[in-house]
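The form predicted alone is given below as one chain in C-alpha cells.
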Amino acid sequence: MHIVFAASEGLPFVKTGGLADVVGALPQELAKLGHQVTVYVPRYRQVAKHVPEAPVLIASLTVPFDYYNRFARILDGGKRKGVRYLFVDCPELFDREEVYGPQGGEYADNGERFGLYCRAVLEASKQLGVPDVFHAHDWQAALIPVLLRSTYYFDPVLRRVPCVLTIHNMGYQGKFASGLMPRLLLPWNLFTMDKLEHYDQVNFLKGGIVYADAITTVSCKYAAEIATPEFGYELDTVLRRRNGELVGILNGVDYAEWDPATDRNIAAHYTERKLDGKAVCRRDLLHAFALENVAETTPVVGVVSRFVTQKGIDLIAQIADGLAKEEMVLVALGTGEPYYENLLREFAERYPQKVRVRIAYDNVLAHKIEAGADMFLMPSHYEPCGLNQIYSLKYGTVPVVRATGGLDDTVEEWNAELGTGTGFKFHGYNPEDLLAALQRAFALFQDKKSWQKLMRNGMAQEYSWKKPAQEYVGVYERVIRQRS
C-alpha cells in the first residue's frame, strides 16, 4: 500500500507541537510493516536550514489563484528509515521566521499558504506517485479531502483515491474570511452550512470533516469528547453527523528517543529493575535549576509544556500559595502566551527556594526533567492525546493529570489496596481538585516501598507505535475498499 502523509510539520525537519512527533514516527512504523510511505511538508526556513541542499524533483508546479498564478517546486528530502520525504517549496509563502505566525500568532495569509500546499500535494502526487490513500493532518491539510471530492472529482487519476483526516487538536480549525473562496478558486457551492461555511467564514477543518472518507483523532476519550459542545469548538454537531466514520487511535511514542535505559541526554541510565540512576538524574536536574539542599524526602515536580490556556497553567497559578506551603519543589520548562509566562515567572519570584521556571524550548532539559523529576504535572483543560505523560511513565516519573482525553486513557489512578495504577488523576477543572491530587501524590511519596511499586507499574506500560500503526492500516484498508 502507498500512503501519502500531508502535514504542516514533522520531525526531524520542523516542530511546534505533538503533530510533528506523530508525523515523525507513524510513517516509519508503517514502513516497517512493508508499506510505501511518502511525507509532504512545506519547506519553511527551518526546513531549509535543516536540509540546505535538496534536489529538485519538480521545477515548477502551477497553482492558480484568482488573478494570478503561484508556482511551487517539489524538493527531495531524502529517505529515512524507509520513508520518503518531499518538500513543497514556495519561498514567498514559506520562507519565514516562524511556521504559523509571529509570537504564537497567525500570518494573515495562512489560508493562501496552506491552500497552495494542499493543491501542490495533489498535483505533485500525480507526477511522483499516486497513493492508495492520502492521510491529511489537521486544518492545514484539511483542504485535500475537500479538493478530492470537488474540483478534482472528475480527475481520472485521483477521483477514486480516499483520504483519511486526523484531528490532533479541535481548538485549531483554520478559519478565514469568505473572500478566500474565490482567491483559492474554490467553487461557491462549497460555501454552505453543510460544507465549508461556518458563521460566515471558511473553515478548513470543517470542510475536511465533511469530505474525508474517515476521521481519526489521537485517543479514544478525545474522540468522544470532541463530539460534545464542551470540547467540539462549535463543530460537535458536524462530528456527530459523521460519528460512524470517527475513531480514536491513541498516539504512540518513540522509545528510541524516550527511554531512560538509552537516553543520551540524561546523567545516568536506569531501568524498571535497576532504578539507581534515577537518583543521579534527580541530582543533575536540581543542579541544572540551581536548587540546593533539597532533601531526599522532598518530591520534585516537573512541568514541560506550552504555556497556553489549554494546558491548565491558570490552575497552577491559582494554587501557587497553597502549593508553596507543601514540602516540594517545582521546575517548569516551556514557552507560550506572555500572560502565562508572566504568571509562572511571578510564581518563581515569590518562592525562589521552591519554584524555578525556564522560559525556553530546550530538548535536552526536557529529557532531564522527565528523568530527574519524581512527579510530572499535566493539569490540562483538554488534552487530545498528550505525550509527556507517556514519557513520564517510561521514566518512572509519576504523572499527576486531569482526567481528560489521552491523559485519562493512559493514566490509571493509584489503588493502595491492590497496588495497581500508574499515577494520580483529578476530574473537575478547578484548583481544589488539582491541589488534592498533588497532596495524594506527596503523601504516597513518603512511603518509598509503595512509591517504587507505583513507579514500576508505570515503567511496565507499553505505548509504542506498533499497535496504532496496525489500527491505521485497518482504517486505510476500509476506506480503500469503500472507494474501489
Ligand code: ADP
Second form
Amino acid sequence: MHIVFAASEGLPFVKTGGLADVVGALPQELAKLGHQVTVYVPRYRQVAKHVPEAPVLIASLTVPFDYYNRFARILDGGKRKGVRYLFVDCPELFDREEVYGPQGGEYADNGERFGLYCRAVLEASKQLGVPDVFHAHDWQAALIPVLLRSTYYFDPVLRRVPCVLTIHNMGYQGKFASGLMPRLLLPWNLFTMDKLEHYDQVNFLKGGIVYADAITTVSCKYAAEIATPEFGYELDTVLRRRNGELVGILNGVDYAEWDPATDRNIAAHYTERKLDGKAVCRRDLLHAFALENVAETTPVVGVVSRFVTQKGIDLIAQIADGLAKEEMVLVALGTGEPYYENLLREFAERYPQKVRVRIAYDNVLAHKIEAGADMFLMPSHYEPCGLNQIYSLKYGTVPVVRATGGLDDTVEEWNAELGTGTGFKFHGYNPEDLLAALQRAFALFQDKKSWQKLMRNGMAQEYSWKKPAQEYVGVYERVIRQRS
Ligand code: ADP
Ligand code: GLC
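Having gone through the form predicted alone, I am curious about the other one (the form predicted in complex with the ligand); can you provide its structure?
First the chain shown before, then all remaining chains and molecules of the complex.
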C-alpha cells in the first residue's frame, strides 16, 4: 500500500524532539515490509541547509487564503532507504530561525503555517501520488483529516482516502483565535464544540480527533491516561467519545543510530557481554563536562531533555540541596523555556563540583551522555512514550523515571531478590519520591555485581520498530477496509 506521512519534523532533516526520531525510522521500517511511503515535511531553514539542492517537482501550488493566495512549491528530498521525502516550501512561513518559535515559544502565525502545510500535502498528493492512507502526526498535521472529511468531501480522488492520526503529545494542541477560520477558508459550520471549536478557539488537535478514521498514541499507558481529565488536557471527553478507535502503539527505536556496539558518536564501543568500553565513555563524558577527579564509586546521572513543564525539571530543582548531599555528579543537556533553563543553571552554579548543565541542542553530546552516564533521569510529569529511557536501556545506563505513560510501560522496577527489573521508578509527582528513587539507585550502584546484572537486564531489552510497524499496518488495513 502507499502511505503518506505528514509530520512537522523528521530525521535526518529537522528535529526538536522524539517526533523526528519516529518520523525518521517508522517509514523506513514500513518500506522494509514492502510498502510505498512518502513523507512530507515543511521546508524550514534547517531543512534547506540540510538539502540545499532539492529539485522542484511542483513549481507553484495555489493555497487560497481570505486576503490573498499563498503559493507553495514542492521539492524533491530524494529517496532514502526506500522512503520518498518531499518538502513543502513556502519561504515567508518556513524560512525562519526556529521551527516553532523563539525561546521554546510559538510564532504568532503557526495556525497559518501549518494550515497551509496541511492543504499543500493534500494538493500535492493529488498530483504526485494519491495514497491508500494518510498518516498525520500531532496537531501540526491534524487539519488533514478535517479537510478530507469537510472541504474535500466531494473530491473524487481523495474522498475515499482514510486518515490515521497519531498523537505524540496531548499538551500541544494548536489553539488559535477564531479569526483563523476565515483566514484558512474553513467554513463556520465546523466551528462548533463537537468539531473544531474549543472554548471559543480553533483547536487543530480536537478537529483531528473528531475526523480521523483511527487515532493512535505512542504507548498503551498513555492511551489510557489521555482519556482521563488529568492527562487529557481538556480533550479527554472528545477522546472518550472515540474510545473504540484509540489504540496505543509503543514507539520503537532506531538501533542503527542508538546502539553502543556501533554508535559513531561515542569514545568506545561496548556490548552486553563486553562492558569495558563503557568506562572509556564515562571518562570521555566527564571530560566533555570538565568534571575532574570523579571517583569510580561516584555515580554519574545524565539528563537529556527539552526543558519544559512536561519533563519534571521543577522536581529536579526542588531536590537540588538533597541531591547535592549525595555522592553523585549530574550532567544535563537541553534547551527550552527560559524559566526551566534558569532553574538548572542556578543548580549548577550552586554546586559547581557536582552539577553541570549545557544549554544547547547537541546530538553528539546526547549520545555521549547515553553512553557515559551510569543512570539516566526522566522525572516527567507526563510522558507519551519517551525515547531516551529506551536508548538508556540499550546503553546499560539505568533509567530512573516517574511511572507515567511510556516510561511506566518500558521500565520495570529492580527486584533485588529475583534479580529482575531494568530501572527505578517513582509514582507520586513530588520531590520526596524522586529523591528516594535516586537514593535506591545510588545504593545499588555500590554493589557492583547487582548493578551489572541490572545493566544487562536493560541491555537485553528489544524495542526495534519491527513489531510497531506491523501494528500500524494493521491499523491502516482496518481503516482502508472501513472506507472502501
Ligand atoms: P520529547 O519528544 O518529548 O522531547 P523523547 O524522549 O521522545 O521526548 O525524545 C527526545 C529526543 O530528542 C531524543 O532523541 C533526545 O536525545 C533528543 N533531544 C532532546 N533534547 C536534546 C538536546 N538538547 N540535544 C540533543 N538531543 C536532544
Ligand atoms: C512526544 C512525546 C514523547 C514521545 C515522542 C515521540 O514528543 O513527548 O514522549 O516519545 O513524542 O512519539
